[in-house]
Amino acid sequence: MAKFSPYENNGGTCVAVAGDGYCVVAADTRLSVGYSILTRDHSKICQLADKCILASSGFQGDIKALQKNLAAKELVYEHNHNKKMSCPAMAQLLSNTLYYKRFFPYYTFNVLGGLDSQGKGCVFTYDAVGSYERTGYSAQGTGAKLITPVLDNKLKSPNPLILPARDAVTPLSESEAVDLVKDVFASATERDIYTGDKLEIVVINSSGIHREYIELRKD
């Protein structure tokens, strides 16, 4: 007998590296269920703010309702204050926005990526209850389990407990770290069946937001 749940993973992987300036995020844009392909073209990656980009997999329909809760709330922010979030604003925001329903979670996973007050690269990882952290790079989705072990022997970011805190931004260039995202993503969609079709990568700088589209496996 079939069981009815509320959630349903549609796959996909989503990773963001900040760096000294700018800040990557990407994700594929392969929605699935299953062994069954929804569509090729479907975009994980939602800008909240100026220098503020969200990117998340896992259920739909929970992805849609926090996207929309969020800009619901950056708004009224805007109106209140005359100027828009900041980035790690917007983090704490999403944290309580997720720990809220924490009784009922968003089946989201979550990476936020964009630039702090000083201009520099911010990375907030997440679980679907809220729980938050402040890293150099982040993976989240199906395929995350193939990318972290990579960026972490490339990356190595440092150990928040040692003190006196160090400074977690990578230490690569933004074309460097570009080229790093479209190489795990290739090795991820060579093992994820739910990762594929094509990669969207949204580089975040002083000078704007830019995006840059590339092919992945079809299969």
Given for the second form:
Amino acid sequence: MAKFSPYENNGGTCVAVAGDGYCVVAADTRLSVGYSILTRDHSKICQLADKCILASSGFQGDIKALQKNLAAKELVYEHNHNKKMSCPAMAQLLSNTLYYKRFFPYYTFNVLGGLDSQGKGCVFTYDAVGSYERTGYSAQGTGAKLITPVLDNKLKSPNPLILPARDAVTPLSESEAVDLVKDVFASATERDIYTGDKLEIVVINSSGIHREYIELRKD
Amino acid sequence: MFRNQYDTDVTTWSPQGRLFQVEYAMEAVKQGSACVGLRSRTHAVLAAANKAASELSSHQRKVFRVAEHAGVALAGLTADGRVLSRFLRSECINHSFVYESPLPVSRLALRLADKAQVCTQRSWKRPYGVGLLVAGLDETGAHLYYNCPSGNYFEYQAFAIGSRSQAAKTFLERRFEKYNDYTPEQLIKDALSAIKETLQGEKLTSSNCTVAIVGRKDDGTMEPFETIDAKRIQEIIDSMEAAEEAPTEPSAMQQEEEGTDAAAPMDI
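Having gone through the form predicted on its own, I am curious about the other one (the form predicted in complex with its partner chain); can you provide its structure?
To see the whole picture, the full complex is given below, headed by that same chain.
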């Protein structure tokens, strides 16, 4: 008799790329279990605040619970401080929320993207228990291992250990970043069985939030 | 009210069947500065007269957003009101978390009333010394409730609480029957006129009143609970005063449905 597992991996990949004045957050829309597809049309992206978007892959039950939890905490912050949470503030909150369940973790692999208080793009990448870092770009999920080397090659993120500290922001323009994201997802879809169907791309910049959908391979 | 031997604690009845501590708590509401609320089928408006402790201090906040679809205006011990607002906010967030839909206004008023009632039946507690006008929008339309320290609550078309609220109530009593069909702008003007009644001669400006509105527009989209900014309030006040000063024709007076005709001046 197999032991009951509280977790399940519903697959999928999330990517975020930060630029000067914009941030691109993208995730595929396929939900799987084992070798089956549950749905081709499920969004992994959640808007938590004005300029703050969370993309999560992993166990969909925990993703939903985490998103609801964060949205409720954001509302409490709004009531207390009379303003919406900034992206760096939400980044810390997400880390704390994940570590709170250190001994029964949220099975979620998160990427938080948005604009910081100066209007520059920021991406925060997490592990399942809340360890996080601000970077210029990140990929999480089943296709991450396929995507990250390509992003490294294109975006040349400076090592955070060198001095003087260099900006973790990419040299690309907004449309170049969107094209890059489309390309990496097309590549990941070829080899990762859990990634495909549709790609949801959300771009945040000073004029607001813009969403588009691209078809991916359905096999 | 005079001191007597049955008013020491809230768990003592008087021989006439009264709980004096609860009634004293309702007196505290009457000492607070005035608030009015009114509603149509689709919109609810709350207005409060701001009172500052001294010229040097800021005004007390009397209108609080509780959720996107609801808010409260309070009169009485504002510290108690602040704590109750926090409770209401938390109830709304918890309800949306579980049911993914906004807490209906009647249930919100009920939760508040139940919380108030608890304090009238525990010897180690005291009743909350604040009356709240709860305004909100839900599936069944716009609603306005008054919650008092006794734990009672009623739904109203229009109501006023706090000091000199009788003047506002008299004003509202004359006009409330038409409110269901009022536009939001008319509601706001009447709310401001009602507050003006409670100021007893003092000039109404955007710095001594706060107005908030929540409702559903004609196209079905929601106008979330929001305090109207001071600049817009001043514009509305100015337009109300301009309409008062303009000479009114006899036929216009009779068919007047706008909230711009001047209320009878109070000489007291």
